[in-house]
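We begin with a single chain expressed as structure tokens, specifically the form predicted on its own.
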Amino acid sequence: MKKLFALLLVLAMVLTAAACGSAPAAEPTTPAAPAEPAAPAAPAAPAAVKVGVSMPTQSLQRWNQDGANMKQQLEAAGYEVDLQFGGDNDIPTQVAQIENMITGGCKVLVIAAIDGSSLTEVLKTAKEQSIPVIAYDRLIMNSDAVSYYATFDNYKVGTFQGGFIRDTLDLDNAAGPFNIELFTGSSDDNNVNFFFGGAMSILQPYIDSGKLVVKSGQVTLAQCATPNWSTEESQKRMENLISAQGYGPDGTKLDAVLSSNDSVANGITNALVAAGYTKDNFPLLTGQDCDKPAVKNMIAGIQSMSVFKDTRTLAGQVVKMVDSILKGSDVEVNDTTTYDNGTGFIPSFLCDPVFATVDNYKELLIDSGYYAEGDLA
């Protein structure tokens, strides 16, 4: 009995082991794919190349414009812009600012300078450090350190202001004598050479002929500068010209005033007003700029004839200039025999004006969009 016990047990135990035997492997796992490796990091967008623009004041209008297109059109081509003005014509305070764009790392420096010859200091620091120069409208004397030279062709924007006086007094044919005051800008401003060169190219054979009479005799350009292109200057010069030669409504007539520029025009046209001009006897009085105030008094029949300078154009000119210097590429220039500063001949653009007169002011100004008719109101 008790051996068939045994036996019972042993069975029962081997029977056990069966039923419990080890589980079968699992199924083997597919190995999880390897993580994707993290994307590098996108590289920072290289800063933009810096360009100093350095304009001589802002109570100027055209200034305010020049440095408004050209900021404009300058980041719309991708550059950074430092942009500054000269305080009110202040030499002191552009070098300073010109100091430091070239210290904050502009790669092109565009100068309208107050004086033309105040800068060669300062400039020479920007040669030491291969940063091109590009004059702006005036060029900057005595620095060899000016790499371009921008404008309109100023000796042809005189020949337009003498010419239109000599074609509306029709001087050719007209018997004459005709009193005429001339009038132009700030001696250290080297374009004033050329705007009152190119209009006493036109005139000054009538005032040699007796045709044309300055009554004050004042005819040089050193007499006729007025300092800052000041319109404040220039209408104390015409006061006291009508004080001492007696021009009136009334008196010794003035038939024509030579004016370089619509801020020296605007003084001489409150000066003639006060004495009591009107529309229907002022005389021929030119300009240039197409100011606002002057376009105004040329719609109230006050100022004859602004040269029309578009500084979109002029400054789309120069974004072309800096982007060449910059991508290292020829620089677009029409003249290399002009303009000598004292150093050598500057290569320059020149772009081309035109004159704006009470006829044609709608279609130059307002059809181009560089006023709206509002401005004008």
Second form
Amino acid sequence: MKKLFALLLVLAMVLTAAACGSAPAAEPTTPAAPAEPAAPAAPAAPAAVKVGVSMPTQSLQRWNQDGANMKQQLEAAGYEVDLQFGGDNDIPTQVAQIENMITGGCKVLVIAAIDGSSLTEVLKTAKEQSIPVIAYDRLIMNSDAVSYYATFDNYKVGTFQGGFIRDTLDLDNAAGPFNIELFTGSSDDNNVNFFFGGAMSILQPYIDSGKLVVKSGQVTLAQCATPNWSTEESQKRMENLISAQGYGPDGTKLDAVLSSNDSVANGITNALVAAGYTKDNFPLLTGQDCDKPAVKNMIAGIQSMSVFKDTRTLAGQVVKMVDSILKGSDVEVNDTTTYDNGTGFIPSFLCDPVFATVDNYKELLIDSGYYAEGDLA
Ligand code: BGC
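Beyond the form predicted on its own, can we have the form predicted in complex with ligand BGC?
All chains and molecules follow, beginning with the one already shown.
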């Protein structure tokens, strides 16, 4: 567009110069009123290219941060941003918002799906209109409209959690057996296959050998899932486990609880605290995201660990993807063999998650400017 404009400008100048040069400067006999030279119409500033960013919910800290980081970094790169949050994990709202982004002229869509499998229809329209789609953090399933995927190494997140329980209980050396209960996230989120799968790749052999005992018998992903990653749901399930198995500081010993993220861990913590557990006898409890309440719980000595996924890094990577797509240059990916969405492997960029505990949170979260010290007071 710019080139065409420049070409036309040059052509106009050449023609004007030629016209001036060829016409002999004849003195007009009847001087006409000097016409005001028409001011050349100022070329309209090119409209910024619009990018649609669809996030699942505003009820969880991380998605607010993801949305804000994406908007800020895309705008800094010169794009206009249509940022939407799908109500409180409301699928029809997210679908309608994406439809509006398509009709509203977005040239690329960046989507963190509420339900990885519910966008097939709306994304057909995106594909028909050649609008590239980047799956953000969560893979969008069963759609050939997905061009790229950017996330953290989700399997590694799970191995951090499982590895932490193995090492802290010293499962290879201690006599045991140890009691554990297992929690993961929403089964409509493809990430849980990797979080739970990664953790169980480490824990399952100890369950099989009897070193770890899951008294409830709830070990499948379906049994351990938490709808919508809801704190209330995980609290309810933990309360039920406490009463059914008799767990408590003075009851059946509970050594560890695997939780795939912090919102689920927070519900587990609420139930355990209500059952009388304190920092002196709290079971090992894992998490992910370094949400503020979870970090405060780590500082208070109850939640044992979390996984830091710097949303600024993910947003930065996705902004690079958007920019490369729109400029027609190569898009940087570092994995093409892990994430199959049912239509084939999606070229992906996996960012590195970082193991977090009370021992390194200051360096990870405060020194890096992710939180201010007061956020965690
Ligand atoms: C994300 C996690 C997050 C969870 C709940 C997952 O898809 O990867 O970081 O805790 O959703 O929102």
